[in-house]
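Only one chain is included here, represented as structure tokens and corresponding to the form predicted on its own.
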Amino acid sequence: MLVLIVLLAVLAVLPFFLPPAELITFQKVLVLALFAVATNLLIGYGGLVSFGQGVFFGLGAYVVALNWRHYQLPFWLAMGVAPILGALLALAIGAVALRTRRLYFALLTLAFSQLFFTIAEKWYDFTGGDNGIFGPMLPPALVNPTAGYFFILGVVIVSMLILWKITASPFGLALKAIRENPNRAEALGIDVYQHQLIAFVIAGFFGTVAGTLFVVHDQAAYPQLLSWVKSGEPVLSAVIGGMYSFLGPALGAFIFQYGHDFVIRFTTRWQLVLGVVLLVIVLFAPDGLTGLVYRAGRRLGKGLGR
């Protein structure tokens, strides 16, 4: 608890010490952290690897951007409607994709991601095609980087608290049981399909929230936000930070974003460096960095005990 209080205090005073450019980068970190934690509800808790979560992230950004471009309704209305649409879309996709298992589920979510990516890229008159939508789509109160940061931080904290309550509830424990052994969980009376579908809807809802926050950060929406590459970012963050820890994906998001920004200063082949890092993590820290720290703490505790 003390660590969380210190972390929140640091996040609260950060805008007063970082230059605007660094503050905007940290906005992106917060958005990715929420996206990763929401996706980890499927991966780390439900045992479902989805490569289609970019659909919901992109949907959140596009709802706000398309509203600004075509309808001129209040920004707050678009931001409130987007997660509901994301949940409904997740219900439709999940109802189909969850009829399959493991690899086929991952491939089917990947197919949905590419489907919506293609629609956004080809429907030029409505979505702007490959050019996307860029423009002053934020209300004046959020244009300032500091105000935008505090708004993103507030939404991320509230969303994280809700997700934490979900994972700590009997529903979250049931998801863990399904992850470990779905057949045994079903034999105990747990409706595996229903629990996984609800988890998919919740992940879609908060993935869409993250997408709307991306607009606050970037004031843009473009097809790449819907692609499988974008869907891979929260998965990689969860692997790096630790998918079996609630805040592990958030730590992974921080490392992923700043590691990416650091590496591209020296080479354009940052994917190669990322691949090597992931290989090392998988081989020597399969539970991610939080798992590594936890194991080191246990060994230290045993040593002190002796």
The other form holds:
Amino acid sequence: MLVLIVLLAVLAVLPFFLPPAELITFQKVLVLALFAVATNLLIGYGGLVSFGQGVFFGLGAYVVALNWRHYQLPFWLAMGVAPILGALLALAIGAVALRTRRLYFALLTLAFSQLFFTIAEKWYDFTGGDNGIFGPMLPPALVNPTAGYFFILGVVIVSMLILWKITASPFGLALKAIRENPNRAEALGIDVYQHQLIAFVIAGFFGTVAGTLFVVHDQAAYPQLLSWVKSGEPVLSAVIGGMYSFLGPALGAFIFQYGHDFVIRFTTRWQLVLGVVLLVIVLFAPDGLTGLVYRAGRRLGKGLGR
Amino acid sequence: MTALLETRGLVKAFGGLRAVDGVDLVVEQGRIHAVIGPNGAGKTTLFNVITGYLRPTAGRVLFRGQDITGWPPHRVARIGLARTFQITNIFPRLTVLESVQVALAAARGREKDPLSRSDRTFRDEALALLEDVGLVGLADQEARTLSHGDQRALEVALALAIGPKLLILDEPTAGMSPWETERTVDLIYEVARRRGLTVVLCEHDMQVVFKISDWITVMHQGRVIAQGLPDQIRRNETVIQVYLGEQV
Ligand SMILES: Nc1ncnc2c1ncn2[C@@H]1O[C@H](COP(=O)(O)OP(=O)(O)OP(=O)(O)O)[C@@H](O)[C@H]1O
Ligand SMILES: [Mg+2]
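Got the form predicted on its own; could you also share the form predicted together with its partner chain?
First the chain shown before, then all remaining chains and molecules of the complex.
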């Protein structure tokens, strides 16, 4: 609890200490943190690994950017409508992909995201193809990096509170039971398919919210946001930070983003470094950093004679 | 007495093997009904077909007169048919308390409630149930850390939590120490009588079977070869030959 208050305080004063360029990087961390926590509703709670969450992230960015380019409806309207579209898309994809077994679920979500990636890349007239869409698409109030930061921070906090509430509810507990043992959950009368579908829709909704926030950060939408590389980011963040704790994936996002920026200063082989790091985690700390800290804390507690 | 559960001509074939081969089972309301038979007789397969974990090749399953053939497991559970599994089947990383709470939430139709706090939902009831099965002291332990016997007791607690009309127990005392067996059998007997529960029970321990059952069905190679009161079964020539002979 104390940790959270300190964290919030730090986040609140950060813009007054960080230079603008650093602040903009940190915006990206916040966006990824929300994306990762939302995706972890599937991984850590529902026991479902999706390799296609990028489709929702990209959708959020594209809805805002395409609206600016083609329709000029108010920015705020696009921000509000995008997550609803994301939820509907999740309903459609989930209804198909969740009918299959686990491995096929991961592959199908991947296939759907590649499908949308290809559409975004090829449909030049509408999406600008692989150039993407760039331009002054933000309302004046959000152009200033500090304002943008506080807007992103606000939306991320509200979204996370909602997600937190959901994970701590009986629905969240039922999801955990499904993660632990879907077969047994069925025997208690829990409809596994329905629960996973609802979780997928919620994760899609907030993944799309994160995508709209990306536009506030970057004023752009481009096909890579829909790709499997983007889809991998929240999954990796969850694995690094720990998928069995609510904020683990957010911590993972922080490490992922800064780790990336740090590593590419020395080598172009980011993927290789990432691979090694993941291997180490899977071998030595399968429940991620938060799990490691938790276990170390308990051991320390025992050592101190508690 | 009326039949609570009935199967008619139930068949389950795995390729050429008919693991359940035309079983007509009638389970009367309020009874403790044992299903016994040698390894591979088809008892577990029969339970899996009844509870929706396997689709029958042929035949019907009726529960309170309603045809539930081919229903998915969660629907079968909802109408009051609970089961435990021969191989311990729990939620390893949930605490004992959480496990029972989620079962209670499911039974009351609250498993999709996104707003309440799960840790406060049905807490007292869950603790009372754990008191009944002797696990209250372990409420905050993760289920995976429990001893085998305690995990089996948790299985029974989960099944009881959904407030069933019929409880199907697949070798509830498998792998238990004599002391744990006795505790579990007493628990089943006492709870069944107190709640007026109907129990279908598969068990290899004949002392247990003859002690608590009102009615016994004997299976062999997928078929029912005998049924009757415990005293009748004990003296049945065929049953002694294929099954009891090796035990007594
Ligand atoms: N999923 C399956 N696929 C193929 N064969 C199966 C399957 N499940 C069970 N069998 C076979 O069906 C037969 C009946 O098995 P079942 O598990 O129902 O017996 P059982 O009476 O419960 O035995 P036990 O007392 O050992 O638990 C066995 O020959 C078994 O090998
Ligand atoms: Mg069996």
